[in-house]
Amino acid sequence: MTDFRTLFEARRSTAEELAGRVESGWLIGMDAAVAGTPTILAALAERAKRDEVKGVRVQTLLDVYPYAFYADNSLYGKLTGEAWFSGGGARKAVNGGWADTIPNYYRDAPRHIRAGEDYDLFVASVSPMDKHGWFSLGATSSYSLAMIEKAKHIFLEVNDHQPRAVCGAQIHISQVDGLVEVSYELPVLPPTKQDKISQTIGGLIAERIEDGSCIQLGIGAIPDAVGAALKDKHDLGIHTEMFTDSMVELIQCGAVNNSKKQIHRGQSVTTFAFGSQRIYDYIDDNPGIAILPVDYVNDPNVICRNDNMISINAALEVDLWGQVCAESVGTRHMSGTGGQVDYVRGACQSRGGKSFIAFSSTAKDDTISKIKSILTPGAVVTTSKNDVDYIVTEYGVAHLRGESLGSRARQLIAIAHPNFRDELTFEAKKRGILI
């Protein structure tokens, strides 16, 4: 029988060890949010201010830690990051120009991955060991198992804050080249305070969810508010990209209990999770959330599997077609598509499914709206004004899916902020939009 105690201390290392295998010209994975190794890359940007190491590449999804290469400048060049989808540094760097993105629906990126060059070294924050040599990723899932396949070597943080998904990924030991233990507790996002635009909206969308429906929800003040105001609903299920607290407190309140999902009946799916120690805790151990990768979770044909799938996203702006920006504020990049693509597309083919991209009507205390004749030049669209199903605001909801475009200005003009609904209508008549 193998000692795989014994396998463990032989790979047990240090981080700057560890740090000091990087070779020049390296390309190094890792997957979203707390899956990332703190320990281990600042071992590896010091080594980058010591001008040991040039060429190297790191690719990140949502960073939540403090990122020397994002926060740094002056490394450009020796270690520069490469974002899937972008958290606060890497949003400061690539706006600053020392930091890349990568254009993605988030369902494909196993497939990019898969398609794309090695990756020199993928690394990962895991729980320890258990008596069978295996070492659960935690909280994340979503590309992984792609990047294991592709890469050459393996390092780990063993982290005894890390939950334990037993419905998850899972690695190895004889599958790794090193490890580093570590104890430091996981991030997490302060609670959304809750304002009277967050509870109207969430109570317009909550009015259109029946019973029984199955949901995505985003992270930030509407997605709260809308789980907040689903409390007193029975029977629902999650089927999403992230869990978060809005989700904890459903199950635990009775409103969620997944019996009427089409798949995975009894099981909360997402691919990763993000938010507060509750969270973690919650999933620690826990058959009843299943952490499943990427191309699986977020694929739309997978995902309209569950009737009444309903999805519920933001954006940072609407033109009077319909489409979506949710990336960039103007030619500012601010985050990635992710996967609201995707479950808009998936609800919007899913038996009585819904999508709803909400947010509030305007920006900087009622001087910009956030329904505009035209997007600002540079915008990303995100959603297409072929897939844009729902759109809601403090105002109310108008439904444009199917609908014309004289139709579509009508409603979108009408949840406008009332400060603006004249000027959209002047645009809108001007350009031959209303007649």
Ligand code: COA
Second form
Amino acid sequence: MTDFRTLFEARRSTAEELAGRVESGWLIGMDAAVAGTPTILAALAERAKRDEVKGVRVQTLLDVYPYAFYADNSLYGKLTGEAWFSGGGARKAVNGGWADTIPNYYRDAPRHIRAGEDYDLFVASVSPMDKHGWFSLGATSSYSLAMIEKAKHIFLEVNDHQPRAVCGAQIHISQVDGLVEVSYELPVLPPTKQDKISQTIGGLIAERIEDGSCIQLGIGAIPDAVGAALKDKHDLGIHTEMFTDSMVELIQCGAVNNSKKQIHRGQSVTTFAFGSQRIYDYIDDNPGIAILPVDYVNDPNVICRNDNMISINAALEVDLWGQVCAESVGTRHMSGTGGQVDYVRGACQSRGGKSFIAFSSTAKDDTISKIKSILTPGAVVTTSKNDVDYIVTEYGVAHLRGESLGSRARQLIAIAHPNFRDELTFEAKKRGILI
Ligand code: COA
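Show the other one: the form predicted in complex with the ligand, since we just had the form predicted on its own.
The next block holds the full complex; its first chain is the one shown before.
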């Protein structure tokens, strides 16, 4: 029998030594959020600063570590980031012009990866090796397996703080070229601010969710507020892209038991998790949560197999057609499409399903209406007018799917902030949308 411990020792190295093996022109891939490898990437950034490598590209998704290639524009061209979905670092770098972004529906990322160029290196943070030589990819599955298939080399950061997901992606020591043992706590997402507006919106959506529904909650304060408003429900299920704190809370208070799901009954399903230490503790050794590849989890044809599928996501602005922008403020890049459209479509295809896009009616101290006559020039359409379903603000709920342009405009104006309703009505009349 192979002695996996001996293999482990043979591949064990330092971050500096692993970074030293990277060559100019390499393409490096890594998966979402806490799957990142900050120690290896920091050592590589030091090499780039010393001009030892150039033309190295690193792909990220929801960067949650302070990677130097996003923070330091002098690394552009030596070590350059490309974001499948931008976190704070990538957002700044893409807007500054020293990083790039890859437009995609999240469910398609593994397909693009398999069809695209090879990866010279795949890096991942994993939990300690088990007695059979396997490492769990921990809180993230997403597109890791696709990148592993396309990678010429694989380096790991083996972190004893990375949870072991028993129903999640795994990698075997025999596939690995080098590893470094680290021990640092995973980054946590600061709790979102729950103000009166988000609580009102949470309540409006919770009223429309029946016991036994299956939920997806997106990223941001409003989806979290909906989670908080669901604590009195019964027999809810979870099929989501990002597993969040509010979901652990719903499981632990008994509102979620996954008992009514048509697929993965008894189990929550996600493609990655990011939040507090409470989440990572929940995942560890827990067969109650499956962390599966995004081309499966976010496929609308999979999502819709659960009846009463409810998706709840946030947005930055919406026009009178119901076109939703969730990823830019005008031309200023913010994030990405992520799984928003995957879940809007999946929920709307599900028997009894509904999709909610929710946001406060204004931004910047009530000076900007998020409901607009036309989108701000440069705004990117995330969810199209043909996919959109419910739009929710603190002033109410608009149901747009299947409705005429006139009905959409009337409903949206009714849930806009009162200060902007006259102006929106005037614009709609000028364009002949309302008479
Ligand atoms: N005009 C100008 N500024 C606006 C604005 C508008 N219409 N709407 C929001 N802003 C500003 C806010 O004031 C805030 O500014 P600040 O950072 O200075 O406080 C900033 O933009 C972020 O807005 P906020 O509403 O707080 O964002 P959020 O953290 O709740 O995230 C999205 C909202 C839409 C950016 C986020 O949900 C996202 O990236 N979605 C796309 C992907 C998705 O939905 N995936 C689903 C599965 S996870």
